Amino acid sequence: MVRWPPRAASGNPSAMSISEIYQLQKVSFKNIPTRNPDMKRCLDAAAAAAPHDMTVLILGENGTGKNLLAQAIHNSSPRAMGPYIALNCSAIADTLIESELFGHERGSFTSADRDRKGKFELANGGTLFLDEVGDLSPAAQAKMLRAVEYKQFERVGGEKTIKANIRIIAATNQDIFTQVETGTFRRDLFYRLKEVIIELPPLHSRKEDIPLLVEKFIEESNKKYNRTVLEISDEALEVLIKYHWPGNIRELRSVIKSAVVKEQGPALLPERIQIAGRRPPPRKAPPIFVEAEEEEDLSLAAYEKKHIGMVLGRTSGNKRKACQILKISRPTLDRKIELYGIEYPGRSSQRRRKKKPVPP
């Protein structure tokens, strides 16, 4: 069993998102649980880079915790008291990326009814996290290049150059090295982002961390949903460890959150674990006891005769197949057929023999 004492929730847990819980906890390297050597090396590299104003490029599949690691770097840096601003670059259209990054002046386009600060300006004094930077179009990369290198820009429709005192952390799930070689990602921008490169391992290669992560996610879900789940059964944990986790840690968190909400007892059971493409195991039905009629033959020999006859019927009288199913030898099968006078397909009544006594 994986077990821990429940902790009292602070504030209104039902209204808190997981990201809000992380913000309250001030994520640090210490509360990113791992026993995996590769993950430990990633955390050591991030901790070494955190005190210095260097750009960090975090690589890894979706759901491996790139945003979480970026928050830990920010919280361990001299900028920890400043803002942490995150932008998902893949979610912004090319026509809006410049406004999102640098802001705009009132009247610069039709819907610009007021001045608006962009992410670079909002992150002043803190950290700007550019998630999925590998999804930026070449045009968007060109607009970002100067701002990343010189930390200065102009708002859309503005003429004043604004300087931003920020640290940039970027992340991508793309093979950015191939993108650079093929020209789909600007080499000069890549060089400015890669002062420190950290590549997070996928969850399927660090399965020794699953019990630690499950404990963390159950505790989070208990706080958020006001539950009191105390442990996960060994059977349920085995299900989680055997799964390949294409969605990585994000998928594991979702599965545990759903299981905690549904669980009524103190422990998570296998039937609460619902994974895409996998049905929960059915509960074992209690044995059904049928009352036999008084004149029914309940001897073991009667049941054996009936069972052998059923198997011979299923194999259409093929004794070789029947022996394989019954796991007995051919002489034993022939002896029992004669002993019980078993009829089966292909045996004529003229070939019946008298019953022979079974040798002791």
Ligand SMILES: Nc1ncnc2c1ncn2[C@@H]1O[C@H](COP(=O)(O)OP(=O)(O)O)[C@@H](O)[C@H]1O
Contents of the next structure:
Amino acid sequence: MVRWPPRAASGNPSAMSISEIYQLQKVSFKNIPTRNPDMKRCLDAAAAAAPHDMTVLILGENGTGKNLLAQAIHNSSPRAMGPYIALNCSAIADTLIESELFGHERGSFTSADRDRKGKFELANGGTLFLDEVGDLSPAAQAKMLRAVEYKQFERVGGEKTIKANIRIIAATNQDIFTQVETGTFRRDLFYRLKEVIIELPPLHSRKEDIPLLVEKFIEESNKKYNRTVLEISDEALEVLIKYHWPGNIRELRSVIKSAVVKEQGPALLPERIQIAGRRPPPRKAPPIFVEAEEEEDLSLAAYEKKHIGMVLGRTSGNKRKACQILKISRPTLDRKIELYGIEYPGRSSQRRRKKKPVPP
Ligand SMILES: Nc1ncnc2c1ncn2[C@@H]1O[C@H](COP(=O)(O)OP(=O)(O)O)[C@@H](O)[C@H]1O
Ligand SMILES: [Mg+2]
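Cool, the form predicted on its own is there; where's the form predicted together with the named molecule?
Then the entire complex follows, led off by the chain already shown.
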């Protein structure tokens, strides 16, 4: 059961939009179906950690479901009735991070015209989700450390030490192990954040989950766009399974959404699937009309000859277009063609030879 409205909304109405609140209400481990053994292990670890107040660090490429998992952990924790406050650490300027995290007192800086609670305070009684934590600057990491360790802080310009009863979940798409090794991420903060560490697999390594996810996204898109697609055709599913999904589940979701919107029939057809691998191949440039060199000639003149030949090839011998592309005048182009003996479509060596004066 989720209290309505959740405390985050009453504490700070701008903290969550209504759609985010609805989404948060629905997310549980049941919403993350999987047949993949690695993913199952991730979900088991998350479910085991959920009831306890341990920090959880979720790793994984963009779009692998880090936010979703963080919400599922919160929703199955004893804090589920409390606020869930998310902070995207990469989106905050260094100058604002302290006020964003810990709040400020009125008058503490020029634009501080009233007291304001920070995310640590807003999350009191619930969960604070630190998204993209690997993007925090060294200065911001230092400020974060004490608050994460002791769950206490002061507002900017404030004297009073405030204690927050929070559980912290963090996520990053960065290679945090290397960041710790190279010193770009503080080791002490890393240890605080990773009491449990969960690394979500990319979608290309859990392709057995594609049919489950597709089914979910078809259902979701049918509702949203008032469509009646019943299933995906075998051919379309094959296309999805062959693709490598650099944008992971986020990309799959948007591909299915746009396919459902376009589909008029009961089954999604392969031609509705628009993914990078299915874009028409780029047009090949016509062959370069230059004679092959015996030995590689790296002079500027040789390069110019090849380049002009290539442009004339691409314009199918149209000199006017070639001049526009090369940004040179027609007499200059003609002079260079003669100088370098450039062959181009419509001007064969045969024709040139014919033009030569015939000896008496
Ligand atoms: N198991 C899943 N089932 C349904 N949708 C999912 C699942 N995992 C991720 N998504 C969707 O994919 C998108 C990206 O997920 P998100 O949690 O924001 O990823 P990340 O934080 O790793 O970038 C979101 O729209 C999310 O709802
Ligand atoms: Mg995310």
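Under this definition, the rigid core comprises the largest set of C-alpha atoms superposing within 1.5 Å between the forms. Positions refer to the first chain, counted from 1. Everything numeric in this text was worked out from a predicted model, so none of it was measured.
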- Message: Tell me whether Ala45 is among the residues that move between these two forms (Cα shift of 2 angstroms or more, core superposed).
- Response: no
- Using the rigid core as the frame, report the C-alpha movement of Pro331 between these two forms, one decimal, in Å. 56.3
